[in-house]
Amino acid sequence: MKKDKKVLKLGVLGLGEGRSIISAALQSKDWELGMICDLNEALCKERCEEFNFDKYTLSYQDMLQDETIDVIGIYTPDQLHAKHIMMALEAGKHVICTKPLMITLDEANTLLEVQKRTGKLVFVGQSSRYFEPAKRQREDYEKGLHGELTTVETHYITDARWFLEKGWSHQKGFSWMYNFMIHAVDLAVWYLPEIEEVYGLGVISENTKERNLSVTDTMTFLLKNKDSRYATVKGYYATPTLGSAVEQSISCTLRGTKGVSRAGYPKLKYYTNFAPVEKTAKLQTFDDLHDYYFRFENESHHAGEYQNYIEDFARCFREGVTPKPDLKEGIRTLAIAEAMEISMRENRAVKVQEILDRRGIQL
C-alpha cells in the first residue's frame, strides 16, 4: 500500500556519527529534521550552532514522545543498538539504524518479535552501497552487463591502529569484524544473499598485542553461496597499507561471464570491462560528486552515502516497499559474521544454519 506522506520528520540519536545524518536530512527535499539528542549537551550545542538547528533534548524518551517524528535514525556506541532500536519501535516510530546492526545475535529473536508486533520498518544504513561507484556497479549488475555472476571479491583495508588508542576498543565486544569488515560482509551478501558456509584464517599482530587486546585484525575468508559460487573478503586492520590510490579501503569486484567491475571507496573511481571487452579497463570519474559526498573536514564522514540511504529509505516508504537491508537481512549478514568469527577461532569450515538454528532463529 502506497504512502501518502511526501516528507519525514527524522529524530537523530548520538551526535558523533549522526553528524552525517543531520547533514543529509537538512539537505533532502524528502526530510525534515525534528530533533536531535545525546547525552553530551556540549556536543547537542556544537551541532545546533554548525547546523543553525534550535531543537535539541538529552534524553532519548523525550524525543520518541514526540508524535510529530515518524523516524529515529540511531548513530549511538554499537553495543546499544539493540536497546534503542527496541525503544523506538515500541514507541510506534520506524528506524533506520547505522552498521553494525548489533555486535551480537543474543536480541535478535526479540528484536524481530517487536518488529513483528508493531509492523514498523527497520533499515540497516550499509553506506558504501551508497558510495556513487557502488551505485553504477549494482546498476550495471541489475542491466545483466556483468553476465552471470561467478565470483565476488570484497575487502576492507585501513590502517586503523589509532582506533585501538580509543578507550571504547578495549571494552567488551569490540571487534573488528563488526565495526569494519562488516562493510565487505554486507557487499558481498548483497551479490550473493544465500551464502551458506565459510572458511577463514586470522592473524593477530604485534601492534594489537602490544596494546594489550587479543583481536584477529587480519582476516581473509571464503564464503560459499548455495549455487556453490563464492566470494572472497579480506580485512586487513592494524598494518600499515599501499594507500588509498593503490588499494581502495573499501573495494568490490564482480566477475561474471560478460564483464567485470570494480568499485571502491573513498576514490570516486569505477573500472568496467563489459562487452566488447577490451585488454584495459575503462575508467569512469565522479570527481565533480566529491563535495556531495564528503562534506566535513579530512573527508570525514561521507554524508552523501548517508543522503542517498535516507532518500532511498523514503522513495521506499511512499511506494509501500521494505527498504533493504532491513532487519531480517541484517541478521542474517551477522549471523555469517559469527560464522566466520567461530571459522577462524575453530579452524573449520561454519554453516550459517548452525548459527540460526543454534540461537533458534527463524528468519
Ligand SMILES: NC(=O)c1ccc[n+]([C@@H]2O[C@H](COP(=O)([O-])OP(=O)(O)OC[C@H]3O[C@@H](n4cnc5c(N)ncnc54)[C@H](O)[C@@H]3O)[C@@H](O)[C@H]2O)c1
Given for the second form:
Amino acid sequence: MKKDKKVLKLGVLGLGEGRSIISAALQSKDWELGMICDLNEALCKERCEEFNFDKYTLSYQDMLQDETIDVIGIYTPDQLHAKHIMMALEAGKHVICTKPLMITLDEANTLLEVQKRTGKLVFVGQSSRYFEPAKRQREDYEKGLHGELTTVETHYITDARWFLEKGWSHQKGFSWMYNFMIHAVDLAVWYLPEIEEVYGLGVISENTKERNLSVTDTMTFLLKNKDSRYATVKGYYATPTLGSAVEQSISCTLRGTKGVSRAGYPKLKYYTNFAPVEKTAKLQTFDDLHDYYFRFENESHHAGEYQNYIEDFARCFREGVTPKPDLKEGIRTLAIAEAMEISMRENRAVKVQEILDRRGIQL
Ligand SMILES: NC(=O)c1ccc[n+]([C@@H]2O[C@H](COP(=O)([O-])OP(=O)(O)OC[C@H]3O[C@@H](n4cnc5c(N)ncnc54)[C@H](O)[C@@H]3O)[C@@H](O)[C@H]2O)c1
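Let's compare: the form predicted alone is above, so bring in the form predicted in complex with this ligand.
Below: every chain and molecule of the assembly, starting with the one above.
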C-alpha cells in the first residue's frame, strides 16, 4: 500500500446516493473528485450543475481506464455491487462500496481471490457507524465507560414503502434484510464481533404482499456471541412507525456493568448514563452539526457520514492501516445475514460457521 500520497482521487459510480460522496470529496482536503459516472445522462448533467463539476461519463469502463483515479466509490443498485467491485479491483483501483457489500455470498470467494491478487483495499461504507452519536458512543465504549458490555440492542425501523417505487426493488435479489437491516446487523456485530449463532422470526405483511413482493418486512433476531453475550436486532419496513421523535429509525443501545448508552439517527440524539449513574440518562444533541450531516433537501442522503468515512479511509491509507469494515469483515456480516434469513425460513437456530462451511469460505 502506498502511504505517501496526500490526496486520493475519487471516481463515483451511481449518482443517486453517490451525490453524498461527491459532496464529501469536494469538501475534503484529502480527496479530489476525478470523475462521476451514471448510465443516466440527465442525472450526470444534474450532478455536474449541482456541484459545478464537468467530468462525467456514461461508461464505467471509461472511468476505470483513467489512470489518475485511485479509488472508485460504488453507489449502484445492490444487485450490481459484486460485479462493480470486481471490475474496479481488476482495473487496479481501491474500492469504497456502499452497503450492502453484496446481496449473496455467491461471489465471496472470487472477490477474496481478486482482492488478494490485486492487493487493493475494499472498504464497506456502513454509514451507521459514522453519524455523530454513533461515533461518540464508540469513543465512550473504547474508554470503558460502559464497563463490561453485557448486551446490545439495535434496530432499523422505518416505513420504507416509498423505496418500492425504485425499479430495482422488484428485481431478483432485493430484500429488506440486505438493503436496510444490514445497518442494524453491522452495528451489533461492531460490538459483538464473534457472533456464532442466530435465531429469528419474520413476517411478510399484507402491505408488501399487495405489491406482489414476498420479502420479509418485519423481523426480530437474537444474535449469540461466542462468549454467550447476545444482541437483539429488529427491523420493520412496510408498516407505519411511531416517528423518529418517539422511536429513532436507527438505534444502538449498549448495556454494560457500569453504564448504558443509546445512539440514534436521524435525530442525532445520544443518551448516556455512566458513573455516577443517575435515575435519568443525560441527553446530548448535536444541533450545531445538523447542516454538516444533512446537506440536501428533506434531510435526505448521508453526506456527513460519508465525509467521516472518506476522511477515515484517507487517514488509514496514509498510515498504512486497513480501513474497516473491510472485505473479510463485510463477508462475515453477510454470512450472519444469510444465517438470519435461513433461521426465519426454517424456524431454527443457525450457526454462522454452517454458512461459511457450506460455501467453502475461509476468512
Ligand atoms: N446509508 C447508506 O449508506 C445508503 C443510503 C441510501 C442508499 N445506499 C445504497 O446506495 C446504492 C444506490 O442507492 P440509490 O438510492 O442511490 O439508488 P438509485 O436507483 O437512486 O441510484 C442508482 C444509480 O445507479 C445508476 N446505475 C445503475 N447501473 C449502472 C451502471 N452499470 N453504470 C453506471 N451507473 C449505473 C442508475 O442509473 C442510478 O442513477 C444502493 O446500494 C443503496 O443500498 C446507501
